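This document opens with one chain alone, in structure tokens, the form predicted on its own.
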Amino acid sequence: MQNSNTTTNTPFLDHVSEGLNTQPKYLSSRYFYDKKGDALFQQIMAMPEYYLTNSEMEIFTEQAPAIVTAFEMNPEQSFELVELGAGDGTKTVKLLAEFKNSDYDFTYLPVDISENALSNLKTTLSKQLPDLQISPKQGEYFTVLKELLTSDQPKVVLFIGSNLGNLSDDLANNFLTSLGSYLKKGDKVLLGLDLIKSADIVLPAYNDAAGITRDFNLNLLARINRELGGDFRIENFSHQPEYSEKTGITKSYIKSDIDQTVTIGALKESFHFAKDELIHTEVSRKYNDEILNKVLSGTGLSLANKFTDQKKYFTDFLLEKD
């Protein structure tokens, strides 16, 4: 049923128009994260199948002092700690607390596309670390990097949670090149990456038994209904993830289970979906050292250290600006 309270001119609307008018159809995972999507992703991170969060949490919990030491920041000089895609900050608080306990002088600049996530993060951190200097920034990190990285203060950039894996290798190289261009010699980047492993470990993280990842992906269609006056019948679509151990790439799709037509009121346009037609929504690249070195080529960033969980599922790579 169409929602009469529709948005008429937003990046979301433009993206939906472009993605559904392209063959094959696509929608970006960046739009998973409305208020409901944020809540569902919190549930995903708590799933037993979702090893990524637990693996990186283990690294931060057990190795925070070593990571902070490896940053080689001067405790007597103020610096900026920028986090791209901050989310709920559950893992980051381990590093923030270690910096605070070691009397470092820094400002925390969390960036996220979700205003809701940033609001919740600020509330949580005000209780856990009341003396923390925090300055949240809402937006896509591609567009806010230049604004954030213009000061003369030394910088540590956190890009954890395997967020780089949502980009193709070429886009990842472009992104890291852009990031490196704003950094000064000696600035650091902590890059969290999921490692290539067997399908029996990876696929359940994207297709859990309780159906939370399914609901998370299909919420994108529900968001179109809510915000853009769409009439997607969610029950006529399903979630379909795929993973190749050879390439190390996971892809997520929304599949049309029947031959159907959907109308989006804000676009005043209808879209036909053939039975079994796919909408590509997400890529999640898994890494090894060889792939990372190729992605780092020409970026001005070099590998300085790395921190891995006991099962070797996940690694946080410490990069330094050359």
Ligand SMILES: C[S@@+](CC[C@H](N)C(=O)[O-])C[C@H]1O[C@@H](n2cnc3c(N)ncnc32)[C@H](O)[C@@H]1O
Second form
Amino acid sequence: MQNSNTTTNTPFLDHVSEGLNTQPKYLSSRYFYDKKGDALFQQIMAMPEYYLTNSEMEIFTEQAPAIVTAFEMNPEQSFELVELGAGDGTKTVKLLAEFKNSDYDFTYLPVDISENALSNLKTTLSKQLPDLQISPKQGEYFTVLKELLTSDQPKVVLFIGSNLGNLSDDLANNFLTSLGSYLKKGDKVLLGLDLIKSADIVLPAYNDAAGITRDFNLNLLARINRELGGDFRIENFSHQPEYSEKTGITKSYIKSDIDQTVTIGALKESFHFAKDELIHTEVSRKYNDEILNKVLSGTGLSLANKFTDQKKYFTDFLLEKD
Ligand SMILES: C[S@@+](CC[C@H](N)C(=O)[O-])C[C@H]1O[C@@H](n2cnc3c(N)ncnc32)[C@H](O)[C@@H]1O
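So the form predicted on its own is up there; where is the form predicted in complex with this ligand?
To see the whole picture, the full complex is given below, headed by that same chain.
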């Protein structure tokens, strides 16, 4: 059955059509985040296996004053603090509070593809930091950059939580080049990246014992059922993550457990899935300095400082526009 979202969420519809008509099939992780996906991601962040959130939280908790000082913003001049893919803002609030405590004058502009995430974020922040000036923007970060970064005010851009890791190295380079082109000399970017480490630490974060990451991945199919009138039988698909220590890349797939055909009402089209056929849904690139420097080449952004947790699992890199 189609529902009312069918006609409104055209980017999702177009994406599903393209991804399932391509061989090998793929769907983008950006569509994980509907209301159900946002809630599952909050559960993922609370899982013992998901070290990424705890590591970055430790950095912000222990080093917020040093990070805020390192931005070198002029306390006499107001600036814009833009956050790309803000999610629930649990970690960001540490930095926002530090900026506020240090009497900086700024507007916080969180961007997220999920309207639901932004609305929850606004409610939470209005309680935690009632004086905060906030101007949320719903949209896909590749497409909103241009309209977002037009003012003359200095900018600090937060791109944390390993969000850049969801892009291939080429796309990450394109994205940072585009971001750099909208920034002015001295503007800053805080880039939170997961570091390359052994599989026994990384893989459980994408394949937890309780099956939350499984539900998160398979929610993509459930979302197609809800919003695009699909008839995926979720029980006939499984979650299949992998990680290579050599490349430092995790990939998640949805595997068809049987030979089956699925119809998507809004596309008026059926798709065949062979037994064991994979749909690629997510990339999570882990970094080191060498890979980051390659991805930064030609972007107009240079590494100015970095903040790492005690276990050396995760780093927030401070970049400066040349
Ligand atoms: C992995 S979560 C991280 C959230 C937050 N940055 C953190 O560190 O906790 C990714 C967030 O980015 C958003 N997102 C993913 N792809 C996006 C895109 N292409 N454009 C805008 N937002 C996106 C999701 O909706 C989600 O809230």
